[in-house]
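Coming up is one lone chain in structure tokens, specifically the form predicted alone.
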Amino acid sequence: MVQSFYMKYPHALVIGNWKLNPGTNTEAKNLFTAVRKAIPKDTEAKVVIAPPFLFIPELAKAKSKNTLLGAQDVAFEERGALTGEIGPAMLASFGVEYVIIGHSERRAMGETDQQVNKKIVASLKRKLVPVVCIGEKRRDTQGQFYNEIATQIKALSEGLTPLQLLKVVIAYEPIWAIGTGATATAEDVKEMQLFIVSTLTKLFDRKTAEKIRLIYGGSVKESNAQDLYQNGGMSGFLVGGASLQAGEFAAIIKATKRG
């Protein structure tokens, strides 16, 4: 087994993005329970549980050391004419911990490079942890996908110290692994990893670089995350699809245990 770099860390990282499910508050706290209760008692894993923004309220109540709350979003404005919008402050006010910041779906919508920057300063103001998506479009035989995936570091990093940086966790998602049942391999992730790491010592220095927290996300299931886990690189999974399903959301926390 060849041992990743990133389990220099004291625990693995997984969250679950629910995106827009379940339908109803009832099912969200169905669904959380029903996360809490099969996770295993060993796990070294910290769990982040990042649902719709209406059932955050709820779910706060039931939130433990081990399963946090996680937002899918956030603006980067405290207060003022954003209409739909939810601030930081408000997420933090409600215990929310984490929040995923320019997802490929939003990016998809509009989301720009300097609008994350934006959402990324305004988190850490609140002392939020922002996890951050990053991911090429498609990749070519020449390898210009890893200028897109560079172009994007030095976005979300502008104007961070080392620092803030440090407090920033940074999720590897390709756009085509994510829902469509394609998954990177796990060599794949560690040039991946590899990489991201090479620019931000470029951006930064080398001991900052070694130290953020990298994760991966795209298609994570219980029958590749071991080996992802294991020899990507990554220290952590961002969960998608398969987070909305209790036994396998608990099996892939099962497989980022040592040993």
Contents of the next structure:
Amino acid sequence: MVQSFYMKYPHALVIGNWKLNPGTNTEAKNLFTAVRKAIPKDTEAKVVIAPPFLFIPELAKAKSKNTLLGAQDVAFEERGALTGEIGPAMLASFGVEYVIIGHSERRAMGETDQQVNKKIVASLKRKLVPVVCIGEKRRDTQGQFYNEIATQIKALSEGLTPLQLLKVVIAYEPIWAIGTGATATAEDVKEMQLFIVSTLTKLFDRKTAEKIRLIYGGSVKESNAQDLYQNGGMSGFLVGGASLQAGEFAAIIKATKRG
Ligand code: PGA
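Return the structure block for the form predicted together with 2-phosphoglycolic acid; the form predicted alone was the one displayed.
Let us now look at the entire complex, which starts with that chain.
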């Protein structure tokens, strides 16, 4: 079902979040090469690989027009006394174009909504595209989980101008579906897309809200990608586990065609 909403993003954005994988530099190079080879030549999807920081310099040499680089996190400062952090200018200087912010695995390690907001602002200054993750821990039958999502959206967009917000990608990743094999149904995702747009409309305006690119993440695989893409109302995927297998990842990319 093609709706006018999608005309803003006729081509999908598919991001592979490698998390803490693979184990070595050689394996990372091999996986990147395998992914590049497996991606269908005629795809119009924008493909981004987000490897661990340490592999970025090497993979930057191999990136191409249809395989861009992302990072899995970013500091909210450019420099300073922040042991272990990597700043936005550093990432940009290696050709990184996207940065995942507020992934639930990082929020579980203590990242706050306020830090997420500061990281978005810092990334935008360096023209990195923030891919900001939101998602509920679990679903209840009363729909309370929608409040959790609304709170996250409000916090991430605090102080942003509509123009800044337009540069942000929001990744809806229900935590219960991450790495568990349990996926939200296309219907769940569609309802959430509508809810996110209506929440953003209240905070900004409808025109802006409808232009934000929304993607889905949580156990996306070859077998569910087409249904989620065609019926979930979002314009791409954030893929974890399945992005570590070149063939499976390529099949997900291939499935991002409007029916
Ligand atoms: P998954 O991870 O595809 O392995 O569920 C998604 C993510 O955490 O971004």
